[in-house]
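A lone chain, given as structure tokens: the form predicted alone.
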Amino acid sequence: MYQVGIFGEKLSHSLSPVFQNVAFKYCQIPALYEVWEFSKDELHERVNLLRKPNSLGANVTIPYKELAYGMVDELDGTAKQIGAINTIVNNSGKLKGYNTDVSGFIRSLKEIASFDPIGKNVLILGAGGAARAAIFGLVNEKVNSITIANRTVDRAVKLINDFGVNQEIFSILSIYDEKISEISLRSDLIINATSVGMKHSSMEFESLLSPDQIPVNCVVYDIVYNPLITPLLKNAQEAGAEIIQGLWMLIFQGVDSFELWTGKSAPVQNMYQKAMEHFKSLG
């Protein structure tokens, strides 16, 4: 039996395990996902664990992304130019780091609201890690221009000032700036990267976007999952714009990593099946 799993703090309520077993079964790989919480002090141990022969390697959640960078044989091209990972793959004890929340968010865009990220205009909203993801991810497909909008403009810059790439491309704004309307009206994709909508948080039942400053003909993106449809994606459906959830963030992150461990094509829909079966069975 194949062992692999999930590094990180507080991950009771992670879903990896359930889209990934589920994937492992439907491909009769004999492996099973588990989750393993612990300390950064055993993080260096945990990592070594990943050469045993039955190892197909882990993935690495909040707040280990960073510091597993720098305990891997081998980096991804992505992954080095993001300084983080959150897959490590085994290859006969040799371990490589990647990082799939690109990868994952990008082929989410493209697989399920067929949306070509050349030459569009694109909304962030938030600039933490999620928003760094994206970021990169749409950088390297082309964009025409990526405004980032945040409470604090300070910390947009900063972000923007990590990507060595054409800084002409970007635009930075508070989120309270008026202007966002303006901006948003002409935007192809809208992402919300901040935690704004989601359950239980102190913003809960709020969207940083009403209905009428979202067109029509473009696609929304909420990275937050839970609830599934947010209150910025009731917004963005009664504007008629083309929604997508963030649990396909999460699911296509988990897609790419699992292709990278077995070399099979993973069942995406299944995956996200069971995904939305265990959100549903817990009310």
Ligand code: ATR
Contents of the next structure:
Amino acid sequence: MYQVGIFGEKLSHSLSPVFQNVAFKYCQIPALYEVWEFSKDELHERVNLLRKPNSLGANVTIPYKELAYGMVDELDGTAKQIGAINTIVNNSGKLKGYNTDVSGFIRSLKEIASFDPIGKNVLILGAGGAARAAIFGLVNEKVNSITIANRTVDRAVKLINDFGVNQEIFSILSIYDEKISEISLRSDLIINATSVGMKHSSMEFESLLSPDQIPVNCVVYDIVYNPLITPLLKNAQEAGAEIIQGLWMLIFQGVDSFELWTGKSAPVQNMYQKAMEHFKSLG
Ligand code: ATR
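Please show me the structure of the same protein in the form predicted in complex with this ligand, now that we have looked at it in the form predicted alone.
Every chain and every other molecule in the complex is listed next, the one we just looked at coming first.
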């Protein structure tokens, strides 16, 4: 039996075992995806255990994505660029790190909304970890412009400073700036990468954009996946725009990880269905 799993600190709500184990079963691969929760001082030892012959590798989540980056033998180009990994692949005892948050995000845009990022104008709300992955992917895909709107403007400034080149494609403003309508209305893609709209948060019923701020011929992607349809996505539907649920970002980072571990095509729809069923069972 092959072993694979997820490294993290608080994983009781992780959906990854749910959809990864379905994928292994569907592809008839004798592997078990486990949850590996431990503290920071164990990370090095845990990474080294991945070199065992029956280990496929692991996913890595918060707060270990940056630390694990420095513990593998080799890095994929995107991972090297962003400075964080969420996937480790065991190649006969040699560990290679990847960032499928970035590749999965771009793949979800292409496969779920047939959205080709080249030359497009993007508005992204938020400047945290999720925004960072989306922005790295979009810059590599040669978008025309990216406007970052964040509550804390300085955080957005720090984020774009990490891009040595391509500075000219970025603009920054506060999410409370009135100019946001003007920008949103000429965007091809709007992404919410803030926690606004997240279930059980103080902003659960809020959307940073109203229907009249969303153009009809636009794709709106909310990285928040609980609830499946957030207040922003409801507003986008009301405006007639195309939506992508945040669950797709989670599924596609897993799809890319699965394909790196196994070399087989992941059963995307089965993984999505299983994750949805799990969600519904939680009520
Ligand atoms: P993640 O890794 O999910 O991106 P994060 O790094 O904590 O999480 O980032 C959270 C994002 O949500 C940030 O852009 C944050 O804005 P600040 O940089 O100003 O903190 C944004 N955010 C969180 N709560 C918010 C709120 N109530 N209103 C607006 N933005 C909020």
